[in-house]
Every structure is written in C-alpha cells, then in structure tokens.
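A single chain, nothing else alongside it, follows as structure tokens in the form predicted on its own.
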Amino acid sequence: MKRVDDEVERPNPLIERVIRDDVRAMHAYAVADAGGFVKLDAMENPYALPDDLRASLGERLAALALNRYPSPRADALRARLRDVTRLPAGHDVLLGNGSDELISLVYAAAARDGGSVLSMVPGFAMFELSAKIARLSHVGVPLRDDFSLDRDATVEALRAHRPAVAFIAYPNNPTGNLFDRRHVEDVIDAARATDTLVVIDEAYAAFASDSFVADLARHGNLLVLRTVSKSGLAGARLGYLCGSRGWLAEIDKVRPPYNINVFTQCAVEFALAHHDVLDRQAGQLRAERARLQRSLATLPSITAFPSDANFVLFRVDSARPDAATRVFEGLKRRRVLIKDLSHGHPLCANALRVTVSTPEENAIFLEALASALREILPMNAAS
C-alpha cells in the first residue's frame, strides 16, 4: 500500500504568494546529524561541569517556577556577566538567544531601509544571512591571502558604501586568526567618519590572547558581541552584547520580551559563579590546540594555520579541487565529523576546520585523518 509520505508534495500556490521570493530561494541553515560520530564540527567545549556542580545545578533548575515568565531583563545574570567580563564603568550588556539573535537585533535597530552592512569574507555566515533576512545589502570585504584583514580595502568599502553596521570577528571564524589590532583600530576610526557602528564579535574570547572590551570606553561607535557557547554552555544559547547604555537602550527596543528563558538564566548565572572551572577548561583546550597544531604539522600534504580560537583550520595540499572533500568523507567513514569549507569562499579552497577537543578525541581524529590521507596520497602524487 502506498503511504502518504511517499507521495510527492504538490506545489502550493499560496506559499508562492505569501512567502518572499528571496526567502524561497534561500537554503535553511544546515546542521549535520552527528549521531554516533566523534563530533568536532561545531566548536563546542567537550568538557561537562564536574559532577558536584551538575548535581547542585539540577536542584536549582528543579526549583524554578515554570508557570511564571522569566525575569524580563535578567538583572542578576547581567550583573554576573558585567563582573566576569570586566566591563568599563558606564557600560552594560544586552542578552540574546545566542549571538545569532543579537546580530539580527542590531540589524533591525540600526540599519535603515535600503541600507547596507559590512563584514569580512570568509567570515561568520550569520553576518550575511541575517542581513539578507533583514533585506539589507551585504558588503563582503575579502581577507588577504594570508587571512589578514585588508585594512585599505575595508576603509575604502566604508567610504564607498557607508554601511550602518560593520561586523569584525576577532578571532575570525572560520580562519581562527586575530587580525592586527592596529588595523582593526584604524577601521573603527574610519567607521566613525562614515557614521558606522562597529561590532566586534569575540565569540572565542576564552581562547584568544586579546580583546576589545577595555576599548569600549574609547570608541563611541563600538560594541563587543560575546557568547557563553564556546566556554562550555552551548546548550544554554546565550549571547550578550557589551556597550554603552545609550547604544544598548536603543537596540533593546527591538528585543522580544522574555527572550531569555528561566533555564538559561539560572544555568548560566550558576556556571558563571564557578567561572574558574570554565577558565580551567579553556586553558586545557588552549594547551590541546597547541598539541593538535604540532601533530597536524607532521602530516604529509597538510598545512595548519595559526589559531586563537578553539578550532584549527587546515588545508589539504593538492592540485585536485576535491582533495579536502575526499578527506572529509574519509573521516566520516571513520565516524569523525569535522567541517568541510572547501565549497565556500575561494580562500578556503581545500580547507577543513576541526574543533579542538579532549586528548582522546583529538587522537582519534588524528589517526582517522592519517588514514584518510593515505587513501588520497597516491592521487596527490599522481597530480
């Protein structure tokens, strides 16, 4: 008997009339099914909270009043974040359901009809995707071949397009590097002359050697975006925007009410009260990052790039354009999941990105990578 699921869905003309043409042409953000894999594709912290803290957190979560709405401004959590982040006096944080929501809120509040926004490419995909959803033009400024910030091209793009907002990821995703601080400061100064708000995305601050949080007081057109996801709380989905109260008050006007649920408020506030644990885990991952980079450097046909994040970008050196994808598929057959970036920006040709994990999972990845490379090395030699 033919099942309903087997039938081909008929075109719905109402969808074509109601849904925007550009939205129908988009692809939904894809998240790979990681069941049964060593999951190294999403820059997650592999370490859980210690058992005693998990038990204590469980008691707090069980006591929450689920029949009531959450605190609308999460004052206690915001106070904890201000303290942990060491914000300059007169500055505050605005909370979002992950950094993604805050990117959308910045666009909604700051960008006028027909306006544009700017970011570096290759870069975080949501900078451009959120701009498309908001019907804003996106100006992508290519990085240099060594993944450094092209200061002159960025300043010229600011002058030519006068975007409402410029996003700079620091460190950059997917390349992992910190841009030259002097170049970033030059861009902030140039943006002030074009009436452009600069948002520096410090999603990987826990693993980086520099930050612009202390510079907020010096630049009236600067905000810093952060998240707790990379520090071990990805499931909580909390991002926070740091800046002067004047900027945040305006962006807060387009924030949905009660956007941070009670579980997130409770869990993150509790975890930040024990931020020394998260700091130790970040230190372990920084040490593992260095070991992983050294190991990658010993493998044939692999070039690993410097990283200030909890991931490493590496290139499969081959004349064949599908070499990285072949390695990626080889890793998947060995139940290891990383990110194939080779079909995106030209600077990422034959590039793959792996999350830094525990010593055990890093060893599994390296063994699987060596095996996958042996499969294509004859091909490389022949090319």
Ligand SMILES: Cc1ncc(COP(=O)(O)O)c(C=O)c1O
Given for the second form:
Amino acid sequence: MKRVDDEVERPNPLIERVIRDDVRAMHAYAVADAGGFVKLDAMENPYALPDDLRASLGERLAALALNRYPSPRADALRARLRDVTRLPAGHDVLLGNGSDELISLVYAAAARDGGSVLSMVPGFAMFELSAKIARLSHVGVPLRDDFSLDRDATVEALRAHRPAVAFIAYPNNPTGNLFDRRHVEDVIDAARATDTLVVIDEAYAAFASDSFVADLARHGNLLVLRTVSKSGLAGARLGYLCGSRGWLAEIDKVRPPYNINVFTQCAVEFALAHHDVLDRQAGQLRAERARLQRSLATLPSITAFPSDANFVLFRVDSARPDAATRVFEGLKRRRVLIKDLSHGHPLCANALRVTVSTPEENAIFLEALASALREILPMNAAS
Ligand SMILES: Cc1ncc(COP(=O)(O)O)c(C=O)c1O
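Could the form predicted together with the named molecule be given as well, to go with the form predicted on its own?
Below is the entire complex, every chain and molecule, led by the chain shown above.
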C-alpha cells in the first residue's frame, strides 16, 4: 500500500519550475525546540496573567462567535491601543499578525522594481529576510564597535542607495541598547531628503527609557512599530504600526482581510483593559535585568552589555572562537536554552543573548552558566 510519506518524498520537478530560485535557496526561519528547557531564548515575558483574570478571559473566549469572521478593522482593540500607547492626536494604528507581518506589509506596499531597504547590522533578522522575500535589496549599515549607531555611515548609505524604507530597532535586537536619540533624529531628517520612510521598531518599549511615539507628529516620514509579544502576550501574535492616517491607509491596502483572529482581538483587548498588571510585570523584569547584569559582572570572562530591553547580550572573553558556542552547549546540557549569536555578525563574535526572566529562572541560568564556564575556562580564570 502507498504511504503518504512516499508521495511527499518523490522528487517533483514542478516545484523547481514554480518556486523562485532564491526562495528554494533559503532556509525557513529556525525556531529551537524548547521542550523541557528553561526557555530564555525568545524574549518572552515569563509571567502569566493572574488566575482570576485568566478565568474571566476564558469565559469571554468561550462566548466568541467562531462561525463569524472577525471584525475586519478591530475598532475596539485599535481604540484601546491608541489609548495605552498615548498616540498623538490624528494618529492611528494598523494591526498585524505580529510585527513580523507588519514588516512584510510595509515592504509589500513600498517595493518597486530595483528598490532597496536599509537597517543596522547586527539587527533583527526579519528586516533583511522579509526584504529578500519582497525582492528588495537590503543595505545593512554596521554598528560601531560599541554597538552605537554610525550616524555618518547611515546618512551616507541613505544618500547612496535612497532606500524606500529604513528600519531602526530602538532598543536594538540583539545588542539591547538604545541608540543616541540625536543620531536617530539626524537619520530621520536625512531620510526625509532621500524620500525614505523611517520605521522605528519599539518591540521592547515596555523595558526602555525612551520612545519616538511622541515624535510622530513632528516627522512626515516616521512610523513607530510596536508589539504586545514582549509584554506577556507573545502567543496572541499582535503587532501594531503607529502613524498618521495617510501612511496607514496605503499600507492597509496590502493587508490580508481578517488578519487578526477573534481570539487575539478579544484576548489583547481584555489584557490591555488590565494593563496595570502587564506594566507591573514589566517593572519586575526591569528590576531583574539590573540584578542579572550585576550577577553577570561577577562572573569570570564575561562582559555583559547595557540593555534597555528584556534581554542581555554578553560576551565570553576568550581567544577561542568557539568559546560562546561551547558555553551555549553547556547550558543546553543543563536544560537552559538561550541564543547563540556567535555565528552571525562579526560584532557578535563569542556573544550570547539571554532573556530576563523570574528571579528563580535567572538563578538557574546563572548557576548553569557558572558551571558551563568552569568546563571551558582555564582553572585560574574560572575560580
Ligand atoms: C526588534 C524586533 N521587532 C519585532 C520582533 C517580532 O515581534 P512580533 O512577535 O510582534 O512579530 C522582534 C522579536 O524578537 C524584535 O526583536
């Protein structure tokens, strides 16, 4: 009898003729299997909603009309988001299935033949990956050695390539730092002269000491991208693009109808009605971030970098180019999953990224890190 697996495995020459060469050469976005691990690789909030709120949310979800399409523009949820984000008057939000979808939608709306987009490297992988999918070329401007924004190089790249869109993550992932605000402002001004839309990605706003939301009204070429993912609602998949109605109306045209399902609309609206709970959790994580950084600073051969996000980038100081990967593997053996960045951009040589979590999980991580370091470092350094 024929098995389904046999069917799937038979080479199908049509795939080659139909699927673009560059897509066939790509790898799907890799997500590590975290089953059984203390999961500190994806900047999730470790705290759940309190039990009474979960019970009340459960009742609301159960009452949803699953036989109906969701509200296409999610007016109630958008009103709530405008409110909690404190958008300037006359501005609105466009919703996406995570900010990942909104990055693709911005590109889809702006992509012209031969067009380009710009972002910093090392930076958030989707800025470049989604550009490739949209057939836009990607201009990566390297950060300086201290992870600061290279304003002059960025302005030069804007003038040389005149990209349709420039994405700036503020704070940046994976480095965790906020760039100098004046440098970002200079880049927005320079981008105006090159007809470039600047999107400031504030995925980590809940943990950051600065934001460009209040600047939206001052710049005709600025949008701000936010997400609920890092504030305790990663499973809901909701990103929102903040900006003037003129920009949003155009990008809305490439949005798939009903892209935000009924569960997400209901759950996020409910959670935002209790945003004091999420704010308190973010406050706890900011305090834990400071404690984690102090603890990392006491470990031998570790340099931890400043962070305005819910993660910390740190370097394993060693002449061995595989030191961080060995520490990462050592942590995995101890059932702790973080992110190994050492195979990416040269500025992240021997660098690892850990999500800030509860005091208990941070303690497990620190203990596992100390013992993984003892395995790889010379005796005198690790003692
Ligand atoms: C800078 C930045 N933007 C966007 C995202 C993705 O957000 P979402 O979960 O809303 O797709 C991430 C996730 O790591 C990120 O680091």
